[in-house]
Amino acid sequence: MPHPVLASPDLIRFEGDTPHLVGSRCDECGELYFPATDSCTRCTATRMSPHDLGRRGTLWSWTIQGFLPKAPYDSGETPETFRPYGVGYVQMESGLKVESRLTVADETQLQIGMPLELTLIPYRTTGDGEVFTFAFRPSASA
């Protein structure tokens, strides 16, 4: 079965039909970046190779988005269709920070230090079918 469309290619590979995150590693300091970067702000170096970041981690932040973000936000909702989604930064087993879609919105079910895992949602459809965008969710192994 083909992979799903996805609204940035270059964030996501997959390992069958399991989704992993993609940033990069400097090869001189070994710091990790995501997105993917072509330079380093930690030693200033300029070879970096991609990494993968995986596909668990821990909810480090979270909030509500409650309102239809500004541009340039594409998803084709509309201020009537909207609805409020959860925001967090989940803690990569790397230790790298990720600002993330989360699949759950209701305050009562997100916990700081629960743990998360990747997963693919819609974000928006065009003539050509469905987009997605990648995003955390309650781990089934929790």
The other form holds:
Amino acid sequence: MPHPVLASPDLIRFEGDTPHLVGSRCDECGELYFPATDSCTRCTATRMSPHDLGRRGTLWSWTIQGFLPKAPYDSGETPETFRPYGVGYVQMESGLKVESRLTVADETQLQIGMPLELTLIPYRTTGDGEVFTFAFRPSASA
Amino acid sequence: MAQDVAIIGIGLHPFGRHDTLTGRAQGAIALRAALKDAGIGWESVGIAYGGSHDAGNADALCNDLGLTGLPFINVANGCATGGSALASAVAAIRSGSAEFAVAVGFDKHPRGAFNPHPRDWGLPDWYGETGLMLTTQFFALKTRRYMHEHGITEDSLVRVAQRAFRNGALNPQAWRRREMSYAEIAESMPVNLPLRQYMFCNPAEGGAALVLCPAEVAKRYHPKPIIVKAAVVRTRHHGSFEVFSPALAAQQAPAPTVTASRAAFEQAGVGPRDIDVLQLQDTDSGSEIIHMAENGFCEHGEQERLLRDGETEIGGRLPINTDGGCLANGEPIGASGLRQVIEICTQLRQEAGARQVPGTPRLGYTHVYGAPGVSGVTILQR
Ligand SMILES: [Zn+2]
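What's the form predicted in complex with the partner chain like, now that we've got the form predicted alone?
The complete assembly is shown below, putting the previous chain first.
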């Protein structure tokens, strides 16, 4: 099966059909970054290597985007078709917290500490088809 | 010992919506008012620092005020624009490079939330395109985590907003002068939960200006000069939880507010307990709550009780945002930090009318915070 069209291909590495987040790691001090950077704001080093951040984490904080964002948001929605979406910081196994869309936008189903896993969601539909971005969804275990 | 610097003139063009005035016109009105308050002419000003985010170069004010040839430095530092202009003006007087300095800010923003461009902030396009680059989201995410860690409930979020509009109703220059009921705020539209419509300030318009001179000559120009004991700007450290962060480091570091606040208290030689009246950045209710502790005015988690017991009201031990803050005045970015300083000067001069804090306040405090992680703090003394 071909991989979906991504808004940001550099962020994702596939293991089979399973997406993983990709960031970078400082060669000097080991600090992790997402998205990948070419310098370390912790120790000021400039030698970085790509790093697989995995696909599992826990919810560290969350909100629900209740209004249609202005540009540069380009989902193609209108105020009439807009549907609120969840946004959170997801604490990965390394401790790095990644900001991400959530598949859940219901406040009664979001709780700090809940286990999540990476998925891809279509955030925009164009004449050429759907464009996907990364998101986290509830999972059975962390 | 560095020379003390005094504020001898304050001028405000009230914040709000002014369809017939440009942002710059509002800045010019504020600046003329500040010069009149100080009793000096524009031609006496030796250096000026000014900024505006959306309303053009501040230096264009010279076309209104007069082309006197003075050095005019345009300041562009987000929400800390006013604080940075003031810190620079103070440094100019201290160094002896001018007898009179001006700090001025104005703005006029389009309606609705700000829409920043990722590249201006060193961020990739996808971050904005996929709907993650909103200041309101950041405030909500930081507030939610803070509530979780420190036992703050939605009650506090409502009380902050309620007090802001109550104070705004006492302030003839405020934009929003209508008191709101607890339920009206608590049940308002969810914008970014846990934050709701009336817990957020709105972009607005307005102008604010200050005139400064060496403290030793200040009484020649104004009977109640206000001494700037500290004016500090600090930016973020690696690991602090800042607006527009696609990720946060595993190990968290203190916010720039914490480092700016500590440096300001050290410079002024006073502590949080000495402050009689204060302004804290309240882009939203949650931020004000967090800023109470980050600036050293209480322990983390203590805010819930302080708000419930009325300690942050005009008559309380810790009067916060006596003019209604950003919530009741709106936020014209270039002018907002100077509006805070003007309110503290007004309180220390005991000219705040119905919203005047009781007694004889001696020390005041102002704090701004903004993207991408910059904070400005001043400590002012009567
Ligand atoms: Zn490093």
